[in-house]
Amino acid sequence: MPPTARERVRAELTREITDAARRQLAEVGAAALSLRAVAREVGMVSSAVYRYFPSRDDLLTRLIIDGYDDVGAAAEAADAPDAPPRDRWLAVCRAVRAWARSHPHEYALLYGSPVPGYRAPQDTVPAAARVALVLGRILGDAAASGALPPAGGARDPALISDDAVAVLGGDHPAFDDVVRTRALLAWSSLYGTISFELFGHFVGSVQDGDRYFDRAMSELAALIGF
């Protein structure tokens, strides 16, 4: 059933509001995001904006979900299931980095310093998991195809949560706590490497950012066992 005229108008105004909020992220940062300033930019009174986003936190949540969905979609599009696991891993890592470089302020909102007074609701979790699910699928496919050697270690339930186990390829004879710890290390190192680059911490240390990133991600792939 096609959307009604009212639904189309609401969707368009919602898009205008969130676009204005993203511009504010670039200008003043997430902590200073203001519904009143957003309302002024889109030519609406504050009370009208509150009908779309009752509070600043509601607007932040929408921006966060949109950001996670956007980077998740980039990771999903980069994955080629027929390619070798190492090539898939590198392609997804490069896609996440490319997205971050094109959307530095959204990346900072997702993976930078927490916004004072804001607590992300459970609504953000499915979108936040999209990149991890892609990487977990690569790990699971590698195990299923025999690309990973069998593992024999017993699982320590207090080390890695059941939710993380499910994301990281599920249960398989090629998975134990060593493999899963390495996968979590690789996943977190992907974001750490990108964050160091975006926030200027590699200045004076890395000469060629592209080559360094590929080398680092290749080392992480080898650590996992690809």
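This one's a predicted model, so the numbers in the text were calculated from it and none came from an experiment. Residue numbers count along the first chain shown, from 1. Between two forms, the rigid core is the largest collection of C-alphas that superpose within 1.5 Å. What changes on going to the form predicted in complex with a further copy of the same chain:
Once the rigid core is overlaid between the two forms, V203 does not reach a Cα shift of 2 Å, moving by less than that.
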The other form holds:
Protein chains: 2
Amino acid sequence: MPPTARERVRAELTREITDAARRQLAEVGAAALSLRAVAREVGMVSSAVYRYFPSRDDLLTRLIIDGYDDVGAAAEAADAPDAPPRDRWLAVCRAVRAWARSHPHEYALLYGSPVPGYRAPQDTVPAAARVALVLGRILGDAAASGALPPAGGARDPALISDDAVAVLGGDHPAFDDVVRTRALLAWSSLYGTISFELFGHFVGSVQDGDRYFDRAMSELAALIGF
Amino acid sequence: MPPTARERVRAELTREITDAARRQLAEVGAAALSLRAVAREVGMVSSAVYRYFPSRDDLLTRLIIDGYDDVGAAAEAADAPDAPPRDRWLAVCRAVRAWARSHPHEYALLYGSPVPGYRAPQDTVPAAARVALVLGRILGDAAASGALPPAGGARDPALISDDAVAVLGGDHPAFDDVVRTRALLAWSSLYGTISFELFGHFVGSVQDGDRYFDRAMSELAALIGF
DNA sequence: CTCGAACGAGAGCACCGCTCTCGTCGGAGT
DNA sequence: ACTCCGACGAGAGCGGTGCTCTCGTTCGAG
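Having seen the form predicted on its own, could you now give me the structure of the form predicted in complex with a further copy of the same chain?
Whole complex next, starting from this chain.
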């Protein structure tokens, strides 16, 4: 059956609230995001917002999921499946960095200190995995096209989970635990590099952020074998 | 002249406040650290604390500096100057990870999202540099002892600052921008790895955190040339 | 010994997350 | 077509927060 008028206005108001919350987040950051200010912006009284989100943390969880989807979409859009693996890797890294620099508070919410007591993992996992899936597909395609040399072939399920192995291109002669470790390392190092830049730990060390980033990501590509 | 009784009790009370704040931080995290709760714990009224710290953010800044000093001391204690560079690097990495795992909220305060509007960089810089100085000394010693092969020698001051070059062992035939980039990358990747583990981004991927960490840090050591 | 500075306590302001109650109104079932 | 339950928005209120101001007290330098 079609949505009733009440359902439509509810969906509309939910969107207005999340939009206002996203604007607040972009302006003042997650720590200073106030549910009451969001309510004021949409012309509601604060208690009315609780009809739509049970708590401030649930509102933040919504923003987290949307953020993961946003950066995931940016990564997917930047990936050119026909390009060489090294170019694909670099393009995705650049896209994630560009997204982070244009959404610093959202990036901090996703990859900085966890803000609420507990994040709801179940809901955020699929959205959070999108960037990793893009990187994993690059790795898998590189192996399938024979761009990677065969590896030793050791496989220890107690080290890296089966799920991660599946994301990283599955079973292939080019993959062993060393290659998979390097891929996970490159993945986390991408975010380590962006976090250091965004959170100011490179201040006084790295002068040209753009060139340093490209060089660092190229080193990681070479480490993987691209 | 010797400190007056008033000065001594002031120093003592300042210490009591920071100690209570550190306990609060360890328990509930920086976001939930309340100046009023700290005041209650030391038996003061909240307004009295403002005689010692002008604002909650200044209290947090004090904790940030202490945290940098603490992890810096742990890194320095773990470094064995007579060991091979690779062993020294791995030992320092393990020490930083161990500190982070035993002080998760403090680690998040130091290397997660910046909490206050602005962190006071001038005060925190020397304490924050201690871990980097340890890693830089390992690199410098390795070069001085001839453990590193000579490098191409390119040096672009617009890429990496002179300060960072000094920390990374100064000018040496074994160093060029490629080696220095790899060292900075390894440095930030150490924190990227720890952050991913602590903030839950490895959940579902890495099964054995200890072994993965050692392998990943070994890959970084090899990347530098250790 | 004096007097100003430092100090602790208390009240108060504006804001926060969240709960509860109370009219109102939409819409599904009869 | 009517009824009635549930969703809804508004408002008051609770306990908490950071921070400011005032007011006596007390310490210690001159």
